[in-house]
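Just one chain follows, in the form predicted alone, and it is written as structure tokens.
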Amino acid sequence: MLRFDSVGFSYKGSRAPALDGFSLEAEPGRVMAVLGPNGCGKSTALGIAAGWLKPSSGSFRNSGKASFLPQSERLAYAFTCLEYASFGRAPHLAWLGTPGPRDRELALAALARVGMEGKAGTPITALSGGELQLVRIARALAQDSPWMILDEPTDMLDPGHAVTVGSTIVALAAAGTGILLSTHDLAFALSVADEAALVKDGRVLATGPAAGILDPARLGGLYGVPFGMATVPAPLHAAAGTGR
């Protein structure tokens, strides 16, 4: 399990707390997917779930090593798509150790998951927005751990890999898996979690199962806009929650 007890946590020189008295618990298994505005102190949740980053107060307590995909990163360098994944195998490694053998044939099978098994050989500065976020959550998926932690992993996605990705999300947490991710897009969240979590000013609003959650009025709430129930276009993920 992951749990956050009142954890408030302050960046050095932000006048305000970017999470204040912050609660929420992940279990192994399922899908948490946690939703609010911009500034609103996901990813800083997220990053404390990870290791990142520490409670300035409260507690955080979690039942086992997590492989973690960051909203951003730097990247300087021009490694190859399977070269990158393989960092993700870096927590089983030897102090100085290199990937082996196993370990790139792990990173190969992450990269295969995501469909990008056909550029393995490509640089990462050769790759669109989109590729390269798949590449990112192929290293994550290559680490092995029993728990994810995804910061907008569906970010730059086109609907057809939206869909690969949630359908790996929905298999890893029915393998018992634990997956705690943010996200902006409602369709995604409501098609994979199986939990969802509305956030703002740091504090979560209100937990539950994802269907029941995400609802206009709370949405409204939540972001400070109108919402209304409209059918339009959606790809169709494998089924969270109880059709799993």
Given for the second form:
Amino acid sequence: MLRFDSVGFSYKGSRAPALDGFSLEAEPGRVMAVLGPNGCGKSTALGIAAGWLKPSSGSFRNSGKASFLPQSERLAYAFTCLEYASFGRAPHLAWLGTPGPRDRELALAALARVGMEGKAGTPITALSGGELQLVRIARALAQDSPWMILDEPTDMLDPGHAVTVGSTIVALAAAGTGILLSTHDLAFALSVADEAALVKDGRVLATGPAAGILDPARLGGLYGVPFGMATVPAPLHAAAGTGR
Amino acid sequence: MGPGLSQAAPGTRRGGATTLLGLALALAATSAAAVLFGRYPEPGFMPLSSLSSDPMAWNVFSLIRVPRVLGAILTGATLGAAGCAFQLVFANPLVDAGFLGVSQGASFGAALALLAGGGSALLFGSTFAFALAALALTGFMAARIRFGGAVLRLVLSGMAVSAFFSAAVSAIKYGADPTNKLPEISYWLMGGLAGSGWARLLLAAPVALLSLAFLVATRWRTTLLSLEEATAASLGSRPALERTLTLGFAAAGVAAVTALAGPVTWVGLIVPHASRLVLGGDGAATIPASALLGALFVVACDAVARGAFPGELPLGIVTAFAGTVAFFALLLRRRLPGGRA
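We have the form predicted alone; now please give the form predicted in complex with the partner chain.
In what comes next, the whole complex appears, and the chain from above leads the way.
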């Protein structure tokens, strides 16, 4: 269980709180998508879920450790994809430990899971934006935590890569990992998420089953522009045969 | 598969251990040659037989050259490893100890001690103390800037602290007696191991060795600090604490060897670049490699500085010339190693 209970959060030097009375629950083995306009507090909520930010008020509780994919990442040096994915093993190592053969094996398996094992030896600085995103996800996979927090995981991905990421997320949830992600991609949210939360001005407006809650009226109110409905391909978890 | 990769272990660079072993052997060979190289009994290499037949040769060897070469090893290794750690912590391949005010603080401390005319213990103590004082001032100011991330705040306050101590050094030089104090200060600021002997080496060694041991032991943790702070934290790192410890140990090492050898420029910048060119970005490999390569570079430069010409050249001048030439060579060879494309 991952639970925000009336969480408030303000950034240093900013007057308006980023989160104000934010309450949300996510379950292990489920995918929760957080949606809302830019600046609504999604990334802040995810930062708290990852343990990176501490609530200014209210409480946040988490049943286990989380791996975290921030929206953007500073990557100053040309690590190989395998070296980078191996960083995910850090929580499993002693303070002065370095990744051993078993850690590299798990990192390589994580790369394979997102189809990047062929680039294990390629410097991350030589990857395309989409490939880099897959390798970052592999780093989170290698961490092997009960929770995974993903801030806009399909940002910069072409549709093919987005499907790879979506199937990986659905399979992880089927295996028991709890997933909390933010996205602006409504079709992606509909295809991977079990539940969705609509966030505006630092609080949750509505939460419930993704297919039920992402309707044109609610989305119009959330983003301030009119929405219509169109038929989308079958949800990925149906395609992946997870039966959920 | 990119260049320099092993088939046996996909994704790891070939021969990290081999490279380190090769550097260690090259350092041992160069150091052995350097203790025999100089101007006594005549320019060039001293015959081994003279160590037993000529008491003066033995004294030159044991009292001057051996501590000097050990001082060069210590200086180069510390500057190389600390430079690599600084570049990882700041996630910027262009920083070195000068960015935190450490070098300028050390220069100020030395200038002050030389002006006061104290002995080598005062010179060492003052240099070391002001280097650390400059670092503390940088950290103190950075904590009070109200905008920007932790790294930006450190760089900004480090620039201001460096400029402050530079101005203070200029003020001391301006007021120093031009017949004796001013040249003494000026020569010290060029960097060199000419005045080093066993006594000064033994003053600097404990701090420098402790710094080196810490930097090598934490080399992979330090690599995590080069990632986004939120990422590092989610990987179990405590970025603020670990960054402070790493910068503190690195700066203490730089302060100690600067007190020993004066400001020896370019080593902390160029050596980590060269290491990354061969070994990639992972500090687990590049921090030890930078220590070995830095030691090799300074031992070689110091041998040139003291033995290649009839009069001794300041070491800082030799490392700066050699460093800039090497830097150009690296720049022309490919994009900045380790940097973004």
